[in-house]
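Just the one chain here, laid out as structure tokens, in the form predicted alone.
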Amino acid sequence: MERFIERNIKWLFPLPAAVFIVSMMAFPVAYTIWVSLTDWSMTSSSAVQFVGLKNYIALFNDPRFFNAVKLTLYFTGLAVSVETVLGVGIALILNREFKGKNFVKGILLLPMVATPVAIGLAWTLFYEPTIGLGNYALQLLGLPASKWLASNTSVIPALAIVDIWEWTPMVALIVLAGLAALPHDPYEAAMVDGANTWQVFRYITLPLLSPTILVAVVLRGIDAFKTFDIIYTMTAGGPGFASETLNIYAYNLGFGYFKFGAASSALVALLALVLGGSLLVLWMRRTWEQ
């Protein structure tokens, strides 16, 4: 027995982690894919039957699905792009020494540790058209009032603002860790050559920091694709279907219409979208490095 353990120790040590990954990650994904190939519906008393790609064909013939894909990409692209720009800017500021730096870092963590449902409820009050602070702030700036969550055109930007407020600190912390790991030699050479602040950022900091920024974009992109709690708490996909992202669409299919097979096919489509987006960003990173 001891000789067997010694010979296979390189396989036995990672075995518990592998079992955990398979049981907690691979099995749910495989089960969802299997359900997406059936006609499982709570409104039918007949036995669950295998229907193959029927749910996917119906999915691609549903205009609501393509609207959900478009809104998911819109929300993710808007939120992640702004979070990246603000996160890099905040990280560059926090990379300097100033009084109260640790206090500012602590304040930045507060949105990340708050409960998403509580955040959604608080921001819903902020966006309230008559007594909310949102329109009051616009009034102080001399700008017209907005319908915020009640308008088809402003609901996604309004939801993106909440996501930006909550998750920009995460991007800032990732980038700040990347800044702390940058070598000092290129900066010393740039100072000797008389480079200004913008030139140092453009030709030294940004190229060296690009792998870290891309990691932050991938992590935030995956998370933004899966955003559910804030959107459901604030709009539940409304007004109409103006904020019905893929997660909300799948939820409505599963727990609104009780079509679990169709809902699972929507979730598989979301998984494919997330994987495709992640692989695209990683390919861009590999191309950039070459």
Second form
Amino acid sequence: MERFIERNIKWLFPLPAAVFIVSMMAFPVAYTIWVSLTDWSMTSSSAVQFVGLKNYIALFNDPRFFNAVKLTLYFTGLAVSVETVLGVGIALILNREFKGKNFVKGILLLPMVATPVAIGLAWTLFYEPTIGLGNYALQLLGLPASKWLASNTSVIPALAIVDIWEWTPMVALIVLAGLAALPHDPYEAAMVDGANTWQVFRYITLPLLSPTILVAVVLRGIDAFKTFDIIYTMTAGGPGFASETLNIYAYNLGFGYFKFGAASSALVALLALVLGGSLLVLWMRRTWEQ
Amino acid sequence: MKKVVCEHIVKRFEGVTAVNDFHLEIADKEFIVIVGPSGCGKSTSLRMIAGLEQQTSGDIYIGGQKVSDKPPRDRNIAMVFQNYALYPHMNVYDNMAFSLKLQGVDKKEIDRRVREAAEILNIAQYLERKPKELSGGQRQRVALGRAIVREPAVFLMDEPLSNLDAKLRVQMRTEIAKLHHRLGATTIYVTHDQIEAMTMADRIVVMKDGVIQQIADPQTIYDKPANRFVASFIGMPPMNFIDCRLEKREAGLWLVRETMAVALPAAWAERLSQRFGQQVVLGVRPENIIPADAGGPLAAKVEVVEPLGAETLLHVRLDGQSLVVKAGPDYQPDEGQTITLSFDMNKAHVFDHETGTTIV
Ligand SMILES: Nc1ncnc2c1ncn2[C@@H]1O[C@H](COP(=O)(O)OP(=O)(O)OP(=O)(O)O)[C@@H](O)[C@H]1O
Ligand SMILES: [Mg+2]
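Alongside the form predicted alone that was just displayed, please also present the structure of the form predicted together with its partner chain.
And the full complex, kicking off with our chain again.
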């Protein structure tokens, strides 16, 4: 027995991880892909049939699908870019020594530990057009009132603000960890070489930090792309289809119309987009590094 | 107008005084070398002149201007860091070009200066590489190149040759000397290599425990060390020290131990007059001890013979004390043999037994 373990140790150690990956990740993905090739629907009583790419053809002929892709990209792009800029800024401030620094760090964690449904409810109240704090704040700033979630044009930015509120701290903490790991000497060299504060940031900090920032962007990008909880609790894709992102669209197909085959094809499209996007970013990073 | 003046600088880190009362006036175009054992405050002194470390008290002037509270970029200095401090994300070319780009120097001029420096430093073939793809010695040369392309008023160099092999070190030493002649920049150079100090310096500053021991030109440091520490630190192999008692006899002044007795030059009588009967330390450099087969007054036993080609080092025991003697290449006694020594007393020193200060 012992000799068996000794000889096969390189298989035995990764075994639990392999079992986990196969059962919890590979299997659901494979299953979803299979379902997307069938006409499985709760509303029809006939047996589930293999229909090939029919669901995908229907998907690519559905204007709602393209609307969803567009909205998802819009939401993700807006939320992640603002989160990155703010997160880096906050990290730079937190990287200095000041009193109460740990307290501020603690506060930053709060939005991340709150439950999404509670966040959704709180922000829905905030965005309430007549009594909500949102319009009150705009009024104080002398700006015109907004319809927030109730208008086609402002609903995505309003949702992005919630995502930014919730996830900027995470970007800040990732970047802060990156900053702490930066070497100290190049800064002294840059000071002697005559760089001012901005030039030090532009030519030393930013390039040295870019791998960390990229990690934060990829993590946030993937997550924002799949956002469901906040959007579902606040607008459920409305008004009309104005905030129906891919995930919401797939959910509506599956649990609104019970077309599991069609919903699965939308999810496979979502997966392909996330995967493609991530690979693109990683490829960009590699070419840019050379 | 590139004088550098350090006025009684003190640097304290929590609890430790790293540099104490550092006072140094450096003339324009002068090449100053700071030497001293590890941890004596050389780097700290240099970093205060660079503006990377704020002195606890005292003032610094560069080119007649008080720079005590100015950031490094307002001091017109270039520095070679002990640990290179290269920009890890830039290739060698950009590392060297960075300061010139910041100054807005014309692209062609940058290219000319970087390539020229790379040529001098023998790193032209590595211009495209990142620092992590270079050896320690190559990085050190890039750090040197980054400083010389700037043609600054003052060069600060913190052990810039410490990671080079012996041959390259000699070569770079002459390059730095040539560069100093050409650019005429005031240079403050930290090292613990005494050959670098002796060969390159206009004046040497010897430090110990954060305190300057002596400031003088190399020959003076060698011939007239201010104290026993300087005497032992400069010179290879180091000076021999022999504890003795000073005695006045009819035939003049004598330094005596159990069996040994050395007569002192009559001229020293006045300076030693307060110390008759006291313990003192005799210091004699290895080359100022002359060995002979027999006949001299001091009998010593040869313990080890080290032929070095151009000379021979003898480790001998004289009256219970180990001494090193530098003899000619042809003089190679057997180990265990008894020889006799004579000291060239005109080049010997007498130090205070407790404080180590030079008496003669
Ligand atoms: N940032 C610091 N905080 C506390 N103590 C320090 C700091 N920097 C240096 N020291 C102390 O100051 C003293 C002088 O250090 P310094 O680096 O100047 O020595 P050095 O002469 O350059 O030595 P080496 O030849 O090893 O480079 C040392 O005792 C060191 O421990
Ligand atoms: Mg040092």
